[in-house]
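Next up: a single chain in structure tokens, the form predicted alone.
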Amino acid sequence: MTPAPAAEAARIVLEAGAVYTRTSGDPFFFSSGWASPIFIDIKRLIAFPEARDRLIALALARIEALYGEGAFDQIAGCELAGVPFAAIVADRLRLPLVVAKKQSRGFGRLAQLEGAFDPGARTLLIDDLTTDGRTKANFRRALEAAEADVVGVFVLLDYRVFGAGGDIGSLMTLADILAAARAHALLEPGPLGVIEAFAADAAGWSRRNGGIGGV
């Protein structure tokens, strides 16, 4: 049987060595403030052409399923990790690409963006992953301030354990990663059990391990 897209994507990420665990000692701390025993480095996939190409193919199919064909006038990539994936998607769809920057470094309507577009351009914002959606909200505000019509926000991975993430479409979630790890024995049972317990109460786990505990 052909695996579901999310399950296939999760296995690709695991087999690319993009999943790191710390189940003893200091946890990972995300820029959003969350503490976690698992870190998934989606941007590592850009170094593996075959895995990268398949991941992009799965993402394109998911994007079409979520938003429909021809829904966008341009693609926007989030500085920095989202840019390679956004660039490939834009190229495959033959659409213009802009880059949403973390901070304004220019002037005028496009001060927080690289590239150019007319007001009202239907835009899909792409990043590698999201924890609680707050960073993506900042990028979205930058696009909307430049008068883009942000039709959707899409990430390859949504952890989906840290509370409200807003209206963000994704190819896979942490649950998919853990399911694929268990199904194909791609993580050791001990660390996998710790991470599954974390996923069941990420806010509590983060708070107990020095991170934030809510949004």
Contents of the next structure:
Amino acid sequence: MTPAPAAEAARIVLEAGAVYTRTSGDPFFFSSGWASPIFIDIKRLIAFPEARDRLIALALARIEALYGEGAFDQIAGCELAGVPFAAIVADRLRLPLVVAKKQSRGFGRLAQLEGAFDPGARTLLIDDLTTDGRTKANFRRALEAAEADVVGVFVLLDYRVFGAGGDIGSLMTLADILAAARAHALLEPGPLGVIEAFAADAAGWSRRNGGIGGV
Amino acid sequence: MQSFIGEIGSAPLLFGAGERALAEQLFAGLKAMSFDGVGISRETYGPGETQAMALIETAAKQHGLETCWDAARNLIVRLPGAAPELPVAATGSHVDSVPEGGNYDGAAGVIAGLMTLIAAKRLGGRQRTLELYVLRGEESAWYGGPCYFGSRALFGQLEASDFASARRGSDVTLGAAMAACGADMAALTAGAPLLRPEHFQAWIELHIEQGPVLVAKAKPVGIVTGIRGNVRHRRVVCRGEAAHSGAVPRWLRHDAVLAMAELLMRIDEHWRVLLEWGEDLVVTSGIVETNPREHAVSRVPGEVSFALEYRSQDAKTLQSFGALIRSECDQIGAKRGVAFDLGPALPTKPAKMSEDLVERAAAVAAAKAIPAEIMPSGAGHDTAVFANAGVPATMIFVRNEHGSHNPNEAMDMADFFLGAEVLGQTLLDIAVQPEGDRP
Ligand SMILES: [Zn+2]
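Right, and the form predicted together with the partner chain of this protein, after the form predicted alone?
Time for the whole complex; same chain goes first.
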């Protein structure tokens, strides 16, 4: 039986060695301030052509399932880790690519973007992952300020444990990673238990471990 | 070095040996009377400035030129044309200097102007009157403020705050110093212009270049397209939250210094990109201070203050850049939990030079085979006051090795004579033409 796309993607990420755990001692701190016992380095996947190829194929299927066929005029990638994935997706779909930068440089309509598009261009914004969705708002604003029609925001991984990320589409979630880890024994049972406890109450876990407790 | 000058151009040279010898003699005379042991000091509305002006007046009179002093005690040297009712072709510069400054900053333009009037008298055939303005009070070193007191007085722009500004290190006011020089304070405080912009057909000022461009480009002469304006924030304050440097983790900090550093690096990145797009811009943060009463090695800084100055030839660029800085302050403030207080923005308007005059000067340089660089002026000058008052204007820069405002200014006399050629010939060409609208 073909595994569900999310489960297959999660297994690819685990097998690529992109999942790091710290279940004793100091946790990870994400730049947003959350404390976490797990850190998933999706951008590591760009180093593995076979795994990368399969991940993109799964993402393309998921994107079509979420938004329908021919729903976009262009693909936008978030600086920095979103860019390689967005570039491959744009290439597969034969669509224009635009890069959304963290900060604008100079002034003018495209000061926070690289590329060229007409106002009204239907845009899919792609990033590698999201924690609480806050940083995506910055990229979305940049595109909308340049009069792009941002139809969707899509990430390969949505932690989906830090509260509402808005309507962000994703290929997989932390839950998929943990399910795949348990099914294929890809993480030690002890740490896995800690991470499952974290996933059940990420805000509380973060606060107890020195991180922020909400946004 | 000077012998080759007569050979390089196909067009004849304006200045003869007499004018050149006079120039050398005047530079030497100015230096002798203003040397302070280190450099040259000619104080704004001070005795040294007046003495230098008197030296110029004496030389002008000896060569049969008319002189007069205006209400602001600027010296005006005049060579009437056959049609004195026409707008005049004018030049000039200042003779004050910063303390321990150089001998050429300002004086070069005055002496080149005097050479021009003397040569014009010798050659004859002019319709328009030629005028040389020996201006006072250009340097901000003595009384601070926006300075350009002499040229601003011409156009009735001096304000009460100018007269009240105190001399560095003393409580003498500019108003008192002006009065002591014999200025008509009643006329000046009334604020009536001494001249209308329509008095001038053209204004061209020769000045040493105060930047490194001409040396880098290996050209003796520059022709100025615009004078940068600037916006100054004398004291921006960034306020965060002081904390123990060991106990407080990164994401709980509101570090004022890191926020300032991020702001400055972002500004630097915007600057880099704007230059790529062809905007004219320079940005400087020349003062940075944490508060010594509370700063410490082991304390996360809760407050930092810094100066911010940016200059451009384009008023729109200054405006857009200001908006960009404010938006970056907001973004970084929100991200890092700090607040930036920019304080007042003190603007000086940029001045655009007359394209027609730039073209005329460039054509003169080409005809005389004088290598000339078309360039902006980074530093401010009296010419900006003329241009912003509506007088068609430009400047001629002379290569100068070590910057200005220091005793090591190194202007080669051969370069000076080439610059003077461009100045003098361009003005003379305008003076002989009775026709034509103001450029
Ligand atoms: Zn000067």
